[in-house]
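To begin, one chain is listed below as structure tokens, in the form predicted on its own.
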Amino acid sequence: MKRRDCLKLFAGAAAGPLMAPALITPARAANRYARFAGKTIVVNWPAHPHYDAAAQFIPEFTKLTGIKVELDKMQYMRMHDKQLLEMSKPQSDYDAIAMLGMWKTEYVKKGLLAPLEPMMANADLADPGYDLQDIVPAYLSNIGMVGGPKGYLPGPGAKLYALPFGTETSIMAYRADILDQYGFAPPQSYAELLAMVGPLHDKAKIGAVTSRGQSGHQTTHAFLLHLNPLGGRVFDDAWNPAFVSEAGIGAVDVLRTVVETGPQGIPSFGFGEMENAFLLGQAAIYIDTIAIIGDVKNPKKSRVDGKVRYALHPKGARYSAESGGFGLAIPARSQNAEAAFLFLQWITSRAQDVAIALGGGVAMRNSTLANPDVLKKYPEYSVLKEQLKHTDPDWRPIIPEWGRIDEQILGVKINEALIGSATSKAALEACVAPIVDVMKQGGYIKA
């Protein structure tokens, strides 16, 4: 999405409250934080790479604020149930959650989520230095926006519900220094990749490519990966199943390779075990979110710094890349939600994206992409970039039915096939007859 694109994304949506420019006066500006001294608001986030690398920042903000900030971190698939619960109270326990982009039509649905342009044009609230048309588009529109276009895409009607932290692009990182051993080049296609991988494992002696595999979410999370490149789409205009094409055949091929030339275990790994056999040099080729910039420079987590490049994710039909991650909102019933609005705004501002990407964090902020300091540390943000330009918000269907088809349904079957208990079209066709019956339940296929 172009700049000028950017500044039409909330057309239609309640625009007057969100762009309205705050009139902040100097009274004002050192007020901000005053009456808010002493509280202490509850922040639902994950044992995620992004988030360790930002908690290092919050004894910064109560410091200037006087707030506290209380941190309930949990292992990120077991924080959508958790959130439910606690949302869902007349008070909810949570002043502020951390949540995956996937998940925002539904809590939006069921009327969880407190929408943030009022917030946003409070003059004794906002910063009007926060810069949000800054946030790289498709980020703010996959992560934040609810409304518009199928329910979940900026244009008439979108509305924002949370701010982009811990966002995701698809991204290849290699070993160099393996490639370049044997004779490889890294792959600028899936032809390419398909070609190498099962030479490059029998003479590097470890796995190819390291993937997502575990049944659920994590699966279906590897296939949407490659569909999208290979040219496919889970549902056609109508909302009707799309995926039992030669693109997603050819998807579920892709992992099944995957899994045959990679490292052991595949399929039951979550995000934690793939991106470890890549860091403890147990693979040679990484195709996953951008969270691994900052790790492969972690001498806690990493083996492999010094000895890894970057490239983008190889071209099938089209380049393509996810756009997502996480955002922090905030729920409808938060006791706090004031001072909640101040955290999340400080600590996705401009000035902090950029600390939090040099502490290994990842930035989300087109002015962090182009900071001199972090393009000095991180040079791999220049490709990071170029992947940008081909992000696709559409990359999955987000709408209130998808944590159940997503978890349920093609992650099931799918993980079937990677374990050799079904042919890559068989574990395809199982999913559509359940997945038109969610549809039609939803109303959006009749009955």
Contents of the next structure:
Amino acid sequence: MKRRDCLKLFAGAAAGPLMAPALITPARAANRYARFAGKTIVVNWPAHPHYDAAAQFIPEFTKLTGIKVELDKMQYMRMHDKQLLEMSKPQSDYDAIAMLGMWKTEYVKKGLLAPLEPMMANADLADPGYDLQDIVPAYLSNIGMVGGPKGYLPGPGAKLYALPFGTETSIMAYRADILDQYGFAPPQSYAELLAMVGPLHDKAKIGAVTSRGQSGHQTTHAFLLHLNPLGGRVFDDAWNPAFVSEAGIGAVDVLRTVVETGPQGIPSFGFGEMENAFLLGQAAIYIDTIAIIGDVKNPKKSRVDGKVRYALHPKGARYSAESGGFGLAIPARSQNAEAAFLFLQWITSRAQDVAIALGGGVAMRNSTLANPDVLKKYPEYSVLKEQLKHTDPDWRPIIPEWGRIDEQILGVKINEALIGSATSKAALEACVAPIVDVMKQGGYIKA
Amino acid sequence: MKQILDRLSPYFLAGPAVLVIGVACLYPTLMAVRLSFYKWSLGDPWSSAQWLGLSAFRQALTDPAVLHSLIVTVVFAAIVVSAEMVIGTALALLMERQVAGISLFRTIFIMPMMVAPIVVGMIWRYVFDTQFGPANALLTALGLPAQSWLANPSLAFLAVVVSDIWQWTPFVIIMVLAGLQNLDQSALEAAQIDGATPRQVILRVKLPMLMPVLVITALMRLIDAFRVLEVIFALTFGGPGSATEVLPLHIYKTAFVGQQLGYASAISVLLLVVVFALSLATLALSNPLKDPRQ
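Can you give me the structure for the form predicted together with the partner chain, which would complement the form predicted on its own we have just seen?
Zooming out: every chain and molecule, the one shown earlier first.
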């Protein structure tokens, strides 16, 4: 989907807030927060670099509005079932949640999330300065929109359920000092990448590329990271598995090479281990989420500050990058939905996006990516701006059944290929029948 | 009147405990059995649940992933319970001796049992971390190659076994120590007077007298080993591949990742049946509650 199309589609969603200034009196704007003063909202919050950076600004929100914010912080892969439990109650204990974009369709299908447009159109709540169209369209599509022809992307019938916050785009970070020392140029294509990882590993005595690889979601994530640039898809247009292809087998082969030449233990790596291998100098190249930018500069986490440069995710059959990550949403049964909306609106505003980006978080607004202060502190954002031109919001199917396919089928079988228990092709072929079963049960394929 | 009160008093005394057990244990179990007949996922209204009858049980009995997880669980339980019983009993026999500093040792030895299982998983994940873990640091110091502990099926299985033994051997120690302190001292003295060596006292007198305690302890550990979840959840999450995916973890993933709560409940009921059968078999071998005169 082109950026222009996205903007058109979001125009409807944005119309409410954009029209709001005409309806709002100054007194109304001044009193937006007054009736919520003293309330406490509970927000389910992940342990994640962006959210760590954002949490330091929350006292400012409380000072401005009188609304107290209680964070229920947890490891992000453990949030899904906790959120389902909490949001299923007649009255949700969470007033707002941070959720991965891949959970959105399941939550909406079950009626667990409140659509945001009605609140954005409510003159008593909406900030007239809030600029929805400034949010990077790929993030808004991937994280926020549910409905439309595909069910998880913009289009007729799609509604906004979440605001991007803690977004991710895959880029490449590399140790410029090591590549320079051993005479390697940063790889611009998969062919160059695959040609250099072996010699780099042998010469520099360091893991070439770090990667996620733990059985389940982490392995699937790593597979999809390479599948899309290599020209592959998980499903064809009729929802039949399409990954047993040259691109699919190639993506698993890339991962196997990465495991062989990377830091030891990749098939057990979650995000933390993968990132630490790079930050602590055990790997020369990192291809994953943009969250690395802030962490490289964090002296508590990193030993490589000043040695890292950034480049586009290497090109395969096409330039491509994952886009997605976290968004903030409001449970349908939230007890303080309006106060929670004010929090979402404030923390995803232009001003806060800049503040959080400067504090080590990830920018999700075009204006932030063009902000001189941000670019001065993080010149790496120029790479992100370029990378965002090549993002594909449809790099994975965000259907309610995706969790099962991702965690229990693809992630397990491909992991077996990574540890040498199966060939790349055999591992992918073993996924087809169970995935077809899931798709039949979901009604995507006729039984 | 007094006779009636006397007759009713056991019910009054046992009633609250029965009620608590009924609510806390029986009700969830019955709900799980009920759920196993339906197709339902968390977050959906119960009114949308679809009756499936026994089909979830039929599916579970032929599901290769369930059978694989069951085999992993049985092998895991057999190894850890055997190892914990042998090591725990041996350490308890050592700790029984009244030597200087033994109280301190006892305290240290039982500490792992007090740590929350999820924390145990995190501790051992760090210990077996390929890049920065003490296990590989030790190997390197000894001049041996570092290992990808959690990325190799056999080593990952070894890691979960070691972590379970580390955590639950203290339980065996406590149970056996308690049993040793309650042994009939006259029997031990008689054996010594008859000239039994320390080894003979242990093998011929103490262990046979401890048998009821050992059986109960093994049974409790066996049931626990079949329910192990948190440590493996944090340590390997069932990987690599599905090499350490024990049945409770498979049930967890089926319920909360796959959102198949009915199917997960059916597998849980099958697990319950397996554990019940194993418990009966253990008790059939040696039932500590049975009157020895019978």
